[in-house]
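As a starting point, one isolated chain is supplied in structure tokens, in the form predicted alone.
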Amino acid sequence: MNDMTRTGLETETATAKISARGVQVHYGQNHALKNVSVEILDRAVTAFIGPSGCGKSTFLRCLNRMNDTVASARVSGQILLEGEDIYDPRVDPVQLRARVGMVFQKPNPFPKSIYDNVAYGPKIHGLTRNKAELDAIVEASLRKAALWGEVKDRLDAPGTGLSGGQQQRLCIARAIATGPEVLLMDEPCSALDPIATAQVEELIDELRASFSVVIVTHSMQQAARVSQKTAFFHLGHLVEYGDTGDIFTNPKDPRTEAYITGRIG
């Protein structure tokens, strides 16, 4: 029995948005990610769960080459986006990050107006020909991020003046303004209060109609609420991957069961 079958990674190439094969990451001498292979589906939310330091954020950062910014990082293996190797030397990481957007743990709006936060990506990537087109992208992105109704009358106000939950939704609007195909979220609710968390979770559920969404979360309850697929990482290994309901109610690997029941982690 090969690794793909043993970890529940039955190939779903027909609907795979991202295919990772044998991905390894070293930070200097530290072997942070060990031989990870997984298919990430289109128009679905995939949750990465596992204890701190298990490799889930490291793997997330591989998917838009954020590890390129870490001098000691070495990534090997293959990651395909729509069949294209994102680590091919001909791939421009800046263009890749327009296709694979990212939202970070702490809301980090630019010190600019609400409008300019969202308009920034489309401007630098030359996605619009005039102000009317840019206005349309800003409005559409804020609507998709469920923020338009709250900010439409103060688009010139600084993004940093919004509440934490609004700032995170602004960052989501900024990420989707370049028209990405994939949206990566690294613990997007960990700095938010319960009400703001519920709003962002509801938004994530809506976004999967348009994007492939990958979320790293420490909260198993959150993973169970928002995702259709769950990947459990432990000590740099992808231990198990499958339908979220199966992972939480009928895990195949004893390590997954031990984590979900609170015996490890």
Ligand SMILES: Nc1ncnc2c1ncn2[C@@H]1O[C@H](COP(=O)(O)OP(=O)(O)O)[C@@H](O)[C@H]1O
The other form holds:
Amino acid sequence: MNDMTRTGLETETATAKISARGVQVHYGQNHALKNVSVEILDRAVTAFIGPSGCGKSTFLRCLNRMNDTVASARVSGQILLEGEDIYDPRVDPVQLRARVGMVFQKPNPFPKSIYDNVAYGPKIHGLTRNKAELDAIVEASLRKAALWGEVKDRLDAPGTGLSGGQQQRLCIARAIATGPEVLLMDEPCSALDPIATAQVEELIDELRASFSVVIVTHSMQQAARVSQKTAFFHLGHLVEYGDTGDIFTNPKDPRTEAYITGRIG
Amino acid sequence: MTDLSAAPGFTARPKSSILTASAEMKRRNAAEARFKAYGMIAVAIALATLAIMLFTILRDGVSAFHQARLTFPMELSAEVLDPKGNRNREEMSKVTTVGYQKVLSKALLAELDRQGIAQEGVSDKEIGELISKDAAGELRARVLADPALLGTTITANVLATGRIDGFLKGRVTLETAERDSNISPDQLRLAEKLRDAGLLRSSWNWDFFTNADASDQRPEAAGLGVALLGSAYMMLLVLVMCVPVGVAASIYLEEFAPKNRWTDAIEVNISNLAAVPSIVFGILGLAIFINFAGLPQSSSLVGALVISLMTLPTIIIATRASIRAVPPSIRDAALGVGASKMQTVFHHVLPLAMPGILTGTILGLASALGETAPLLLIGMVAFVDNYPSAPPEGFLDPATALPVQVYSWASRADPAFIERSNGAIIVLLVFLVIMNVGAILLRRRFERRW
Ligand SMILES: Nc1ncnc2c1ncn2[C@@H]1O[C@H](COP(=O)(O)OP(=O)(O)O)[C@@H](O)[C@H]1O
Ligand SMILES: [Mg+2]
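Okay, that one was the form predicted alone. Can I see the form predicted in complex with this ligand too?
Okay, now the whole complex, with that chain kicking things off.
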């Protein structure tokens, strides 16, 4: 995981899952995202870093059209998921979100049982034909989220009764239960203690095997630890994008260097 | 320490022991103590007012739940009640209540005679007057329903007249009887003897809950039956009309409607609607539902429509508040796994908002139950002595409502009606308390779970 040169090489052969071209976002008069173009690779972890308010979350929320729920938000530009424009008028964002899952900053399990939390997505998308299949998906998702061992005896217990770290892993399990191709995570560890953070980071590293993972983080160490690609945002601009190792050891833009050496932030 | 006090913006604080309170601290503590005292006084005034109100209502109203009754054996003479002797109901109904009245007073006189109670100057007619005017009608209905009773001796258990009831309850005294054309002191003294002999007794008054209203001469027979049924019909209709409309409107406004000038205007108007004086709704109801739509006056349907107009804003406001109280993170979570807007609302937001919606609905219904003014305007204050029939036709029959019954009894002259008015208030309060406690329990039970 710490071997950056190796991970850097590994991504060379990967294909782009999402390509964004000239994405602009306005919140009313506020120009929050300015002309962002980026290629997000399949089966890799991409980290978005940058100071608070620079538009990381805004861009992330563009990728599964969660910005549609913000009345004042206007998105322009092009975002292609495997070559198809997700802002095409024919696209139903609900269908899109089944393929591009999301994990939020604050763990937000439904106030239902652990089982129902994970089973909800597969149920509404009609992914299973019977209870046995659903059980299998729930178990597989919880296993992938490294939570199965801790909750397998109390699947009927409320999800809100778990610890913060467990809740976040439950949310990850819930997101992967719908079988998404991309997993968006907005500062998934910011509400967690160091031990839970380490568990979630380890999990993210494992998820890379099956998904394209995009993670927003305010922790540069975290970005360095879990990601293969890093994008640095500043004041709504995508300043620099490249292999994580290069960004941290050899930044090209002076603003990136200033940020990672702690002079802006 | 020296460094700090030298820094700009810091003034040196004189050194003092923390074991003694400074003058400044004493002043602040005194202000706090004063404020607490004001608060306690305010609470005490509120509680005292409530206590006084409850005390007077209970003092004047509890007696309505007991009623004086005369019990004596009575021979139902077939010659008098069925002169033709053929037990034909048509023929028998030619005997009016006056005939039955005579049978009743004759039986009472006979019983006095048998028990050796002297009349002491009270005439036969005056003794007959001790029996409620309602009793004859009741007996007639009973006999017509079951002619086989003729010729047998039954135990009559009939209402005593209102003044005698008042005498047992202490409302009527020998002094007031002097000035009362309806009763004489001698009659009261005789009643005392009847009581001692066990013929006259005050007992639990079920009739109060089941009887219809009664005319001015028979306050002892007046009951809440029609009002209770009318109120029940109205609450049912209000529930059926308001909850679906109110909840649907709230969901739409909160979750789906765009936020623009139109929805702002709607929001303001809904709040205004909740603040419109109820009498205005009464006038509106009279104009629209009765004069324009031609619905029958005094019917529970019109009452419910008018009250729905007032309850709807309350329910919408409560529902919107509880929908808004559901944290946005739950909506994000649902949308994030690909739930549609509709699924998000119905699977997650509504269940979480439900306790609040139910509480708001119950409180809205509770205030609707006590609503009087608009019902007066649409004619529900009319004297109704027939039960409305079973729904749905019954919704169009004349009915009255609990608070309106309180009003109409309170405006009658006979003090016996005032007692009943207070009794009706007690019944109304019991319902309101039950509803409010239900709302509180619901809220406790489903305290936010996220
Ligand atoms: N829902 C919103 N409505 C209006 N402005 C928003 C909203 N969300 C974010 N913004 C604005 O967009 C800019 C970028 O915010 P955000 O993407 O949340 O930054 P970051 O996640 O990098 O901290 C900020 O200036 C913020 O004020
Ligand atoms: Mg953010």
